[in-house]
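First, one chain by itself: the form predicted on its own, in C-alpha cells.
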Amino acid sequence: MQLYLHVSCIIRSMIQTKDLTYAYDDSEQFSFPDINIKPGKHAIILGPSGIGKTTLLYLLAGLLQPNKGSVSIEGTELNSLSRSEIDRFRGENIGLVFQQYHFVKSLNVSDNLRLRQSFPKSSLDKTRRLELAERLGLSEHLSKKVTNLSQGQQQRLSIALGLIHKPKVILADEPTSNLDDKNCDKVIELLKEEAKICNSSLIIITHDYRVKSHFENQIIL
C-alpha cells in the first residue's frame, strides 16, 4: 500500500528545492541554492570540502529536516511525509552512492544485492541482478564476501547497491575522489549509462572539478 499520496498529477520537476538551510546544533548555518531537475536530466554539485555537499545530498534524500525550506521529489514533498514515509520513499524512489561504503560484510555480493532489492518490497530481480553485476564487472565475484574484494570492486558494488532497484533519483556522495583521470572518467560514464538504462536523474555531490566537463547542469556552492 502506498503511504504517500502527495504527487501533483503533472510533474514539471524530478528534484526541485527551495530555501533550504541546515545548522549542525550551534554551528554556522549552510544555505543552498534552488534546484530544479527535470525528469532524466542530471546534475554535478561542485564545492570545497566544508561547503556543506554531503549535508546537502542528505537533505535531498530526506536523511536529515531542513531547518527551513522544502525538498520534493518527482511532486512528493519530504517535508509533508512522516519518518517511516521517508523512509518508505527513499526506498523505492532514491538510489544513494555513499563515499563511504555501506555492506553486510557476513553476506557475499549476490546476497548484498538481493537484500537491497527486498527492501522496502520484494522484488527480487535475477536478471537485473546478473544484468548489473555484468555491467559493472562483478559476475565473477557474486560468491564472493564482501571482505574479499578489491577497494575497486567494492566500489562498483557501493554503486549496483545505489542502482539495483532502478531508483527515480540517483544521489552520488564523492564518486570519484580516490581515482585516477581514465577510472575517473569510466565511473562517471558507468553512472550515466546506468541513469539512462534506469530512466532516472543523477546528481553527483563532488569537490572533484575533473568531473565538471560530463555534466551541462551544474550548481556551484
Contents of the next structure:
Amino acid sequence: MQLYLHVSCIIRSMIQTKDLTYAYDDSEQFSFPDINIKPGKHAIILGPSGIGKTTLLYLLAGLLQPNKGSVSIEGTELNSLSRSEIDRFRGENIGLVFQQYHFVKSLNVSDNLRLRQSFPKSSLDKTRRLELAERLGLSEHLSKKVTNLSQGQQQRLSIALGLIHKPKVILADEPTSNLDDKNCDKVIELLKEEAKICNSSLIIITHDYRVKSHFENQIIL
Amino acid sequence: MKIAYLAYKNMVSKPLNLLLSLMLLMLSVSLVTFVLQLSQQIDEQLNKNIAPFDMVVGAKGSPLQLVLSSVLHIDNPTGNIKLKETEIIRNHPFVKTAIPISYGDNYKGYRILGTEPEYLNYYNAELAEGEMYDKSFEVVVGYNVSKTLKLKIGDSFVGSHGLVASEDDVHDEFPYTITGVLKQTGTVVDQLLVTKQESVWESHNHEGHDHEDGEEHNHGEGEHEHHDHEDGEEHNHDEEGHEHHDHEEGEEHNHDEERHEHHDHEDGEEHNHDEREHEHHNHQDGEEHDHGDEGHEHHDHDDGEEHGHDEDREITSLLVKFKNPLGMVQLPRFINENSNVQAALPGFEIQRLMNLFGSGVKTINGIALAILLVSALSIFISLLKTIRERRKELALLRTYGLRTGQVLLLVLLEGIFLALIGFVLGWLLGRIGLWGVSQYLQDSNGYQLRIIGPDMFELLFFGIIFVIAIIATLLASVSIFKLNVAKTLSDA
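The form predicted in complex with the partner chain is what I want next, because the block you gave corresponds to the form predicted on its own; please supply it.
Following is the full complex, with the preceding chain placed first.
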C-alpha cells in the first residue's frame, strides 16, 4: 500500500501540459513549453510582459480552451470535460489569485469568503474562515465592505479567496507587482506558507524577478 | 451561502435603482387591484341589492335617481306618489308583490324606512334578536346601524327630518322604540332602520298639521330667510326634507304671511302637537278608515294614530316583483306612458350606471397597464445596467465554479424578487386604498367594502407580472450566455 502510494506520487503530476498553443487571432499566437509539476511542489513561471503569461494561467485554470495541446490536473484531462464540468472542477480544485482584485462588492469581507466556500459544493467551514482571516490579518475587517479595505487588505483578501477552499493548485497572477521589496517577500512567504498548510501546489506567474529566488522550480517563457 | 442570498444582497446594494423599480411596479399593481376591487365590489353590492326587485315605481324624474334612492337608499327620492295611483299596478296580474316604501326621517344619518315586514324577507333579513315591529314607531334596526350606533332592543330615539343627519329638526314628540335587531345581510338592509309606514306618515302628518289650514307653502330656500320667528322654531329644512315635507300631505305649501303668523307662537311645536292630539280625538270618535293597503288592515285604531286621508296617502315608491317576465317588458312602458308616476327597472339602470363606470375603470386600467410596461422597462434597464456593472463579479463567480445557469439564476432571482416585493407592496397599497375608501363610504353612505385576500384575477395578474419580470430579466441577461470569463477578468 505504502509502496503503491509512493509509486503513484512519482508517476503522477499535479499539473502537466503538452504542446499548449493558444491564439486570440492570427497575429497573436502563443506556444508554451511543456510544464510538469509534481504534487505539493511549487513553480514560478517567469517572462516579460506580453508573452502570454496570463493566457497560460487561464489555460491552466480551464478558463480558456487551448487551440492545440492539453492540460491535465492531477490526472484529469481538462479537454475531456464539458464546460460546466470544467467550471465545477476549477471551483473545487483550483484557487485563483488575480492580478486585479475581484470581489463581490455587495457583500462584506466575511460574506465574500463564505461565498467562495459555498461553490461549487458548500463547505461553510467557519473555523477555516476565521483562522485564515487571522493569519492574513483580516480578522478585524470581516464585517467591512470590500470597497472600504486598504490596498494591502484587498490583496490579502484576494489571497484568502484563492486559498480558503483548500485547492490542490493555487494559481497566482502577478501577486507582487504593486508591492515594495519588503511586502513582496511577505506575500510570497504567505502564499508558500498557506500552500504548505493546504498541501497545494503553488504556481506563480510573474515578470517580477524579485520572486525568482524564492522558487527552485522555474519555468522561463 | 445561497444564490438567493447573493441575489438579495445585490438587489439592495443599489437602493435608488431598487426604489425606482419598486415604486413603478407598486403604482401599477396598486392601481389595477384597487380599481378592480372597487368596481367589482360595487357591482356585486349593487346587484345584490337590486336583485329582489324587478321594477320600482315612483315620482317622475330621473329613473336612475329613483333606483338609487328607493332600492339602494343612497340618493334623494324623486318625490312622493299617491298610494292610490299605484293601485292598478299592485292589482296587475303580472305583479307578484308590490311593496310600498316611505321615507321621511333619519336617525344620525341612517334612513328610517317605512315599509311592510315583507320587505325584509326579500333581503333574507332575519332577526338576530327581538321581534318584528308591529305598531307604529316600533322599529327594527339593520346590523350595521345597531353596531355603529350601539343600539339595542328597548332603546328609543327620535328621528330627524330629512335623510341626512342633523341636530335640528328632530321629531322629538315621536320617539321610535327598537323592538328587534337584524342579522347581517350584506345588503342595504344593514344600513336601515325599518318601521311601519304609518310611523312615517304620522310623524309627517304632524308636520302637515303645522300648516293645517292647507295653505300653499312653497319651501324655497330664499324664502326661509325672511322667516323671522322669535322662538327660533325649526325652519331650517334642508332640501331633502322639503321633498317629504311637501308631499306628505300632498299640499303645495307657500310660506306667505299667514303662515308666519301661524308660527308666531312661543311654543309652536307644542301647540301644533296639541292640534294633532285634537285631530286624534276626532278619530277616536269612531270614524272608519278605508285602507287601500293590506298592511294597514291590522292597524290598531284605538291608539288614535290613524288618519283618514287614504286617498291622500303618499308613499315614496313602490317596489315591484313580477310574476311573469312579460311584466318587465310591458308594465314599465305602460306606466310611463299612461300615468303620472314613472317606472324604472333597477337592473337596467344599474347596468347603465356600471357601463359609465366601466369606461372609467377601463381608462384607469389602461393607465395602469402603461405604468406596468414602464415598470417592466425600468426593471429591464436596471438589471441590464447591473449586469454590465457586475460583469467582472459574474466572471469571478464563474471562476468560483458557478455554471452559466447559476449565474443566470442569480440575475433572474433579482428580477423575481423585485417583481414579488413590488407586487406584494403594491397589492397592500391597493388594499389600504380600498380600506380608506371603505371608511369614507361608511361615513358618507354606510356602505362598507370587504378587504379580502388576493382573488383569482389578482393571482393571474401576479403571474403576468412574474412572466414580464422574467422576460425583462432574460433579455437583460443575454450577455451572461456569452460572458468571456478570461477576457472580462483581464480587462482593466
